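In the block that follows, a single chain appears as structure tokens, in the form predicted on its own.
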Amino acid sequence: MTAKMAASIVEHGEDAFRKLFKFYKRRSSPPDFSEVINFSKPCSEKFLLYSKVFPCELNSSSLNEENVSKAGFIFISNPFLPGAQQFWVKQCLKIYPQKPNVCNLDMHMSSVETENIWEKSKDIIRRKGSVARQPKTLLEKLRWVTLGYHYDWNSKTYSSEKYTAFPEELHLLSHKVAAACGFSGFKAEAGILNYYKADSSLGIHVDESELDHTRPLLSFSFGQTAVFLLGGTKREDCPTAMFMQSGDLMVMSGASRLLYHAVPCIVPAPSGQALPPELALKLETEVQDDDIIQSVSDVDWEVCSCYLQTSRVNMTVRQVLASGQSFPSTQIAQTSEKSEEDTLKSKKRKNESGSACID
């Protein structure tokens, strides 16, 4: 069904990407997922023959930047050891939303109100299963968190003026993943965490705000399954649909680094399966104090698992600057002036309205 529709779209020269995006996003009647690639299952020889997908072992000794750039897009099916996913979910929900990191709630609330999002939300989330019609917690209102160089959603830029220390453990994970894919010396400088509810989507876009596009973009997914669309350099290029499941990684490099992509929908969980089975696994080895991956307490995981029953979390990690590169001085000056102007406007709006609200 989708192949015929896509062919018709391309033939008529329409926006093929948006058509397919709307097809998977529709709620009036469930979309057909039969042509969505599932990398967790072996690909048939026929599929490999007629596509540009080819399987390979993740081995840094056989990869380098030149041949990886030719391949471009790399999909890694859940490489995490048992129990490791729980740690990263906890980081995304409990640790990374903490100050001084920035989140969407900061656009509507004071810094005092958005402190300790986890502590203000955890008890209500744990009771959700037994108490109906509870109001949304701050954690459930999270849509994004930025790390390192904080992305400015208005100007679509990064700057040296808006920076906080990047999480060491996430930098190490990203560095190792990039090295295993043939990108030595990758430096994690900015992160955007997206929080998806069952009815959420991510619009069609290209990640081009980083000053250096020779470095890959890394994407980590946890929780419910989503459909990911990877297109071409033009909106008329028909995208390829694939499932992103809990623990899956994507590396966009080379020619794929500046391709259009989007997430049109979250896939309903199978009947009787609230969470992917991989998320129920505990760490198998004894944890040392200096280990990056730490075990998650039962109390913390109860909150995380309740949240993930209808949600998905995605971390994207980027290197913003090339080695030795710095932000243009004009950009820094313009960003500072814009920041001061935005602050004055914000204060004026607050004084006029008398209060702030959350969408």
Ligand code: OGA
Second form
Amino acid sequence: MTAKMAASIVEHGEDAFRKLFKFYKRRSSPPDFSEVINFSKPCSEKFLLYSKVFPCELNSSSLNEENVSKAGFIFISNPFLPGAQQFWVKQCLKIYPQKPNVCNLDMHMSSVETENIWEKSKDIIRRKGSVARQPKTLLEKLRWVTLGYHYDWNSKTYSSEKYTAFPEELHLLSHKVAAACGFSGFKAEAGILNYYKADSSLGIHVDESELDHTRPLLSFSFGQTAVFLLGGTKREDCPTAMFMQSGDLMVMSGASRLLYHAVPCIVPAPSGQALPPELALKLETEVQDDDIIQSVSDVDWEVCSCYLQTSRVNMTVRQVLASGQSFPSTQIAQTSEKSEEDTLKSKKRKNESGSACID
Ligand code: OGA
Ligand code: MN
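Since the structure above is the form predicted on its own, I would like to see how the form predicted together with this ligand looks, so please show that one next.
Let's see the whole complex now, leading with the same chain.
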């Protein structure tokens, strides 16, 4: 069965999004990926047939008002210079899981146990490969990290009480990307980092917990390729499937800011080439001490590349408050319900607003 057929045959109680999500999530045998858009093959492929998609060079002249308002969802195929991805991967694996940031392991482990995740894991990860079936290291058990205003998965809110300094270099990157897409003055205030294994997925959801929806949501992907589904404002709207490869950026702005989306699967890497060759490249120029991007040592990169052989890391960066806005003094906690999990057999209509948690 093709993806198109899958989406068109909607069973009772099901919707087009869920149908396609299940189509790509199936684990028995790899699904047919032929309907998935590959933006890194510009112009050659079927995506030009989609009237909704238009290719555009990202430079100052492309940023006229017409383009900015027309483009809601912006996909930028790996804009990173050689070597730059290594820096961000190292930040995600070695630096951002450190305190005072919050991670899934903090939910059931003491702060002493979740200290030095990188140090406690690195040698085992480097030596793996040859030794199969070892207990998982802390780094391999990492599923999410929150930055800045730490997202509360239960109340689905951010609050002024749960705030730690947002990493400056990630703010600078986000500010630059947003400005390049026509959004000047973007403030990176909250980050959710998701860590995917080969069999992970991220349920169908809308990110609406931020108080200002006029600001874009930025997404950065590294490591293994994922299928990303972008739907409409209704679950019945059939989603568009696209590959997200290492280095790819997505900007959800305008009308796309509040659309349903999900990551149904990680795409099995072709054997013998688990990582794209550009990830192996080192920075081409000498770095200065005050450069944002620093080079990654060979030993650190060895750990990162071993980890990424089977994993994907995604950073989403959000501005939570409008400029000058503050949190309402009393926050009314909404009903707490996690994102859709495919295994959840609940017949009830689930509340899928708010960020989703990796399954
Ligand atoms: C999210 C999200 C998508 C991804 O964290 O809200 O939608 O590509 N992530 O992991
Ligand atoms: Mn999301």
